[in-house]
Every structure is written in structure tokens, then in C-alpha cells.
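In the form predicted alone, a lone chain appears below as C-alpha cells.
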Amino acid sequence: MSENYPKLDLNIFVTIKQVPKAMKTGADGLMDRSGKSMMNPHCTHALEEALSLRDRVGGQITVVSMGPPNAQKSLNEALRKGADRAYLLSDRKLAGSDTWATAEALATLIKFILKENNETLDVLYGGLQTVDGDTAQVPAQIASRLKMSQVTYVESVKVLDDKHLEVRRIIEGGYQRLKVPYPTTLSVTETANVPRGPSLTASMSAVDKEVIIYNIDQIGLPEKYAGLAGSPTVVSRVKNVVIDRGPVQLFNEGDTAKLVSDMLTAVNTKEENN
């Protein structure tokens, strides 16, 4: 633990989610999760600040998960890496939950994990965004639900005292610093750092945790919100979209009064042959 900060004991959780290798859907235009699979990779960085805030000024970290029984792959990946804790989510009426569902059914884990350890949260991480949806929404719903303040395209973390981070984070032309109090939720960019692998000292601690599974039913969760059921969209169909443009031609030779003029030529010859 660095000098430079101090001792703070964070009740740190990161959300994970576990996303297919290939990305297919089936004939009901939901995402195909039956092969290989792996952790999301913007979820691997927010695990990464997660550990590294950690290392900073103590404290024990939390994942939590939402998806099928495979999910634990990746759960335990984090075990392996250094988390504290594992916990998933898994149950058959969670199928087709769009963001909304899925952020509904998170914050209720979390819930339920901190009262049933009577614990408060200091900082929650998420990934920027999925590979598999891309929506980047799931984080900010969840700390809506937590009434937590939130930051996204966060790419790096100051701690300043036992109140306040220091935040940056990713705006276009350039980047915001902000003061932020705890508790908050950060949705972290794949810029913010190199993740780490599984350490041989993790892994060995790893061997003893498991990954702690509940239904919706043991957390308190309505049927009404799970699911299909809880979701507001739907998706009606999936089409395969096929680029059909020629190559793309590049002016790259000569000023730029001739470029111009290049470019414009072939775009009216284009226009006259069509």
C-alpha cells in the first residue's frame, strides 16, 4: 500500500459479465450463449481499478453477476486475479432482460448482499460497455437504483481524502476532472489501464472461495421485473446487414487545392454514370 494514501477500508463491488466468444443470435432475436464464452473485456478493466484502489488504500472487493450457471467462469477468473468475494445471479426468468431488467435485478443483488452482511458500498466499477449489447446503460440504471452518483468513460482515479475521488474522465476534444464523494458508481474506459492476469497468490487464495449463487426468489426479486416479463423493449427482429459500396478510394497525393479537386470529379463522374 502506497504512502501517498491514506488507509480507508472500501467496500469496493465491480459488475461482470460473462459475453459469447461469437456473436450470434437464435431464430427469437436473443443473443445465442450456448458456446464458448469469456469475461466481457471492458469488464476486465473495471476489475483492474477495482484492484488497483484496492492496492491503494485497502479495503476488499466484491463481483457480482448476473447470467447462466457457466457464469462462474469468469467470476472465478476474478477470484484468481484478486476479488474477494464472488456472488451470481442465475435463474431461467432472467432470460431476454434487457438493460433495464438486467440493472433492476444487479442493484437488488447488491442489496441484498450488503444487508445480509450489513455492510454499506464505498465505490462500484462497471465496464464501459458490453461487447455483446454495446448499450453502455446497465451502470448508470444501477446507481439510479442505488441513488449513488455516477461517472462514466472514467480513465483514471485519485483518491483525495475518506470522502472524495478524484475522477477523469473521457469528453470529446478532450477530458473533465471531477470531485466526486463516496459512495459513487464508475463506468470505467478501456483506456484507464492494462488489466493483470491471474496471480499465483490469488490463485492459490482462489482455491478456497466460491462463488455464491441465488435465485430471484432468495434476493427478493418480483417475477414481474425479471426477464421478458420486466423488460420495457423488446427486440423485433434481426436483419444481416451486407455492405454492398465499392472499395473506398483515397486522395492522397498533391495539395489540397488538387485533392479537392480530384475528389469532386470522381464523385460527378460517379453521379453522371449513375
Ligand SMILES: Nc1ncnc2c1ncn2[C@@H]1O[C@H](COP(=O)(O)O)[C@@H](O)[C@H]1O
Second form
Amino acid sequence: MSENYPKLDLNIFVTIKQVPKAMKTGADGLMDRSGKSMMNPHCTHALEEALSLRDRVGGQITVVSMGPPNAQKSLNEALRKGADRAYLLSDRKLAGSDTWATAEALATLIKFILKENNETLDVLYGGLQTVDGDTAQVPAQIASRLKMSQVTYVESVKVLDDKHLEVRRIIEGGYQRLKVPYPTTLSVTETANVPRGPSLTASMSAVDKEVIIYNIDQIGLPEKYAGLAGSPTVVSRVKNVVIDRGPVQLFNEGDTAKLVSDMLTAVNTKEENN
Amino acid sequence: MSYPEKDSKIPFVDLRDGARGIMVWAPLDGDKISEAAFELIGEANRQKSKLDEDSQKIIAVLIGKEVDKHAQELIHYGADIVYVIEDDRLEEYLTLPFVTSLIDVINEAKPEIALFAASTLGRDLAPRIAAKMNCGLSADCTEFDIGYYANRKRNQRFKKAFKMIRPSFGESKLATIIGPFNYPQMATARPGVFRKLDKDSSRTGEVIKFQPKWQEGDFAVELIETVRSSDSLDLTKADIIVAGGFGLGKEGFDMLNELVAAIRANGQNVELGASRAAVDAGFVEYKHQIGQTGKTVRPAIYIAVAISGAVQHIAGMKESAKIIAINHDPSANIFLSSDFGIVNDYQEVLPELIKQVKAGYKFDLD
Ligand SMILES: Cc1cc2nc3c(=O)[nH]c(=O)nc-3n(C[C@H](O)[C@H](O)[C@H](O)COP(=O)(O)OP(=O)(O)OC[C@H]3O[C@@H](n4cnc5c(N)ncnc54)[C@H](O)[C@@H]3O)c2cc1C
Ligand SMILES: Nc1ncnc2c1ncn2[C@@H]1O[C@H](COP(=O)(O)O)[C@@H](O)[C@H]1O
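Output block for the form predicted together with the named molecule, input the form predicted alone:
Every chain and every other molecule in the complex is listed next, the one we just looked at coming first.
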């Protein structure tokens, strides 16, 4: 830890989602989650921001997720990278959650953990968006429920003093720098950092750590707010996208000189009327 | 109007509880109104005829420092009512006071539909409002419709539900999202997708000055600075754009500049473009950035070198007439949006390209 940083012992949470590796729809038109899965790419950047903040000022990192039991895999990966605690909210009744219901569930889980342990939260990190949900809505909606400020599209985070972070966010045409007091929610972009791999020491201590799994009753989430029942939106229809640009014409025959001249010739060839 | 026979047992409901009209947040880009606001007002005008007669009004919301002067312009582009919220602390966007402002306007004006640009600001603001108002929110829509919808599970039918259509599954599908259960029905929409109306300076409307009730903590986050690129380079006028990505590194950009110079030496109008990752890494200046948070361009020829083809980049160049991609990764997304491609290292391809341009090759521009 650098001497320039105050020792703050922050209570840091990270929301992590496990997503399918290949995006497919099942017969019911919903996401097919039966194939291989991974930690959502943006969440790896959120976790890295959390680890790097803890490296600087000290503290504890808790990773939380909502999903099927096998989402433990991503949480275990986070433990091996250095997270201190991991919680999974898993319940069939959560199926069909839209962002409102996802945020409700995760916020209830986080409040429950804080209460159980008599803690308060300092920084909540989320990924900017997921590759499956792809809404970039959940972190802001959790922040609203936890009554915290939020900064989305975060590209960099500096520790200003013992009460504030300096956060840089993307905007159209440039960026903004903000002075943000704790507690806050930050959603992190892919350009923010390069995530570290698992560390040997963290992996060793991860062996003794277990993902704690709850269902909705255990954390006191009413059934009417969970899953499809709690979601103010539904997907009524899914259709295929028609791409209007024709398939790409690739040049891969011959040496580079020929590739380039073949391509340049094709670029200047008028399309036949069809 | 006839409805499907198979649904005839499901009762029609109207849960709007007095909510009427379409609301559009009109953000500013520096000191002018964002194009996205005009686009959404245009689309709202195209949709409104499908609503009940008493709901065919467009409500724009303008928030900032001394923004009153922009209200008439919103009316000229199709707004009927403009709520103006002025505060010296709101010269630039800040999440919490903007959330409070819009929630107070929504509670006052009670729109049936609320639209936001899916910009870095709209995607920050809208989810927070939806969470607070317990409404659904559909992200990044590219198409809207209003019409019949039956929900068997809930045993409810709606005559005029808002249909929010958005790309999903990595842009391969279009999903229709519906939420006529809570109001307003909320969506963010991709900038650049919808057309604005022609400006009509004779259009009139109502301007309402509005004072929100600030909540405790609304101003806890302070803005240190906002940095926007100064527009000294007009990429939009170039016939040819040669754009480089993160994969080029600093040296690669030297080579790319050489290609630009060679094309220019042949008398063609060419400029250098770049991805955000290349800009972030410091290889080129911000003014060269193309994409969602950079410039939108549509040249005759677009050459993307070592650019992976992230949606935010594609958003800024997909309208180019001919797109050429050079990338050593055959699975790079950029090839899905290109007409011509070479799968190879740029260090192989660029010197050859420069050579052939220097030997007199000119791109056909029509
Ligand atoms: C809110 C938001 C707004 C954004 N706005 C924009 C925007 O306006 N514009 C924009 O561009 N991005 C934008 N981005 C970032 C975007 O998501 C991508 O991160 C970015 O476009 C990636 O840039 P890149 O393709 O240069 O880099 P990478 O994704 O790192 O891709 C580099 C590519 O180079 C190829 N490559 C590497 N070496 C070689 C070689 N030797 N020869 C040939 N090919 C090689 C690789 O195969 C790879 O495909 C935005 C992101 C967010 C979250
Ligand atoms: N089911 C989930 N479990 C944990 N975190 C989630 C979940 N869904 C979304 N998130 C968080 O919210 C971010 C944005 O997701 P989204 O709004 O789905 O695009 C993700 O990167 C996660 O940090």
C-alpha cells in the first residue's frame, strides 16, 4: 500500500453475473442457459476496480450474484482473484426477472448481508452492462434502492481523500471528472483496466472460503417482487435481425501484394445491377 | 378495429389512471440541444396518432442553466409543451438532481410514455427514474409501435400498448418489450436511428417554468470538470476515412498516417479516424474518434485497420458506402459490418497498400 493513501478499510461490494459463452435462444424464445458459461466481461473489470481500490486503501470485498446454482463458478473465480466473501441468491422463483426485479433482488440481498453483519456499505461496483441482458440498468437501479449516489460509464477511479473518490466517466464527445463521497455505486467500462488473473495467495485462502447461497425466503424477498411476477416488463416477441449489408468479400489468395491489388480492384468495380 | 378471436375471453383493461401524452427528455450537448432530442420528438410525433386523441401531445423537458432560450426550438421540431427547469448548478448533467427534476415533472404532467436517448447520460438517468417510479424500462430501442397486446397469464388485454423493440443477443435478434402495467411506459432509444421532423418555425406551443423539490443529497456529487473535444477537424466532410484501432499501437499510427498522406497526394479528400481505445491509449487525439461517443461519419470509403468492431464504433461508421476491414483476427466483429476484408497483420498489409496508392491507385468515389 502506498503511503500517499489513507488507510480506510472500505466495505466494498461487487455485483457479478454469470453469462452464457455463446448467445442462443431456446425453443421458448428466452435465453438458452444450458451451454458453457463465464463471468460477464464487464464484471471482470468491476472486480478489478474493487481489488485495486482495496490494494490502495484497504478493506473487504464481497461479491454477490443472482442466478442458477452454477453461478457459484464465477463467484469462486472472484474468490481466487482475492475477494473476501461471496454470496449467491438462487431460487426458481427468480426466473424471468427483468432489470427492475433483478435490482430489487440484489438490493434486498445486499441489505440483508449488511444487516446480518451489522455493516455499512462504502462502494458498490457493477459492470457497465452484461452481454446477455445488455441494458446497463441494474447498477443504477440497485443504487436507487440503496439510496446512494451513482456514477455509470466509469473509466478511472482515484482516491482523493478519506471521504471522496475522483471518478472519470465517459460522455458523448469526451469525459467528466466528478468528486464523489462515499457511499456510492460505480459501473465500470471495459476500457477502465486490464483485469488480473487469479493470484496464488488468494487462491490458497480461497480454498477455505465457501459461496453462501440463499433463497428468496431467507433474505425476505416477497414472492410478488421476484422473477416474472415482480417484473414490470415482458418480452412479447423475438425475431431475427436482417443485416442489410451483404456478406464481406474476403481476400486470402496469394501473397500480400496480390491480396491488396485484388481487393483494390474489387473496391473500384461497379456492382452489377441485380 | 377487430381483435384475434382466440383472445376474445380475455377482458380489455386500461391501467393508465389518467396518464396521457409522450414525454421526451431534451438533453444538451454543451450549449446546444442534443440531436437525439429532436430525433425522439420526431418519432414521438410519428407514434402519437396511434394513441387516444386526448393523449396525442408531446411534452419535452429541458433542464440546465439558462436553457429557456432553447424552448422554442423544441416546439419548432414538434414539441407541444416544454417544461423548463433552470438552475445555475445544472449547467452540466448530474445524476441525482436530474432524476429529481424528471420525477417531479412526470408526477405533474403524468405522461403515458417517457422516452430518453440511449446516450451515456440517458442510460444513466432513465434506469434510476424507472426504479424510483416502479416502472419498466426497455433499453436501446431501435423501433417503436403502439397497438394491441394480449397477456394470457395476467388475463389482460390492451388496445394501445407501447411496443419497444430492441436488438438483443449480441445484435442478432430483435425483441419486443412490453409493459403496459405501470406508467409511464419507459424506453431509451439509440441516437441516430430515428429521423427528426423538418423545422417549422411557425409552430407554437406552451412553455412551463417548473421548480422541482430538491432532495437531500441531490448535490453531494460535485462536478470537477467536463472535457469535450474541440472540433477543429471536420471528419464528416471527408470522402475517405482511414481509421485505426488499439491493435495498431503508436508505430502503427505512423504507418497509417503515411497511408493518409499517400491518398491525399493523389488529390483525394481523406482524413484519419480512430477508435476510442486508440484515443484512450494516447495514440491519437480525441478529435479523430469515430463512434457513439465520437463522430458519426458516412464517407464513400471507410478503411478500418486493427479495429475490432465494437457496437459503439460501428454506430459511428455503418452508413459508409464501402467499408474495408484489415484485421488479423478472422472472428473480429468488424468483418460482419464490412464489404471487403483482408485477414492479416497490418504490418504486412499497410506497406503494400501504401505502395499501390503511391503507384497511382485512386479510390472510386461513386
Ligand atoms: C459508452 C461507451 C462509448 C463508447 N464509444 C466509443 C466510440 O465512440 N468509438 C469507439 O471506437 N469505441 C467506443 N467505445 C469503446 C468500444 O466499446 C471498444 O472498446 C473500442 O471500440 C475498441 O477499440 P479497438 O477496436 O480499437 O480495440 P480492440 O477491441 O482492442 O481491438 C483491437 C483489434 O485489433 C486487432 N489487431 C491487433 N493487432 C493487430 C495486427 N497486428 N494486425 C491487424 N489487426 C490487429 C485485434 O484483432 C482486434 O480486433 C465506447 C464504449 C463505451 C462503453
Ligand atoms: N443477475 C445478476 N447478478 C449479479 N449482478 C448482476 C446481475 N444482473 C446484472 N448485474 C450487474 O449489473 C451490471 C449491468 O448489467 P445489465 O443491466 O444486465 O446490463 C452487470 O455487469 C452486473 O454487475
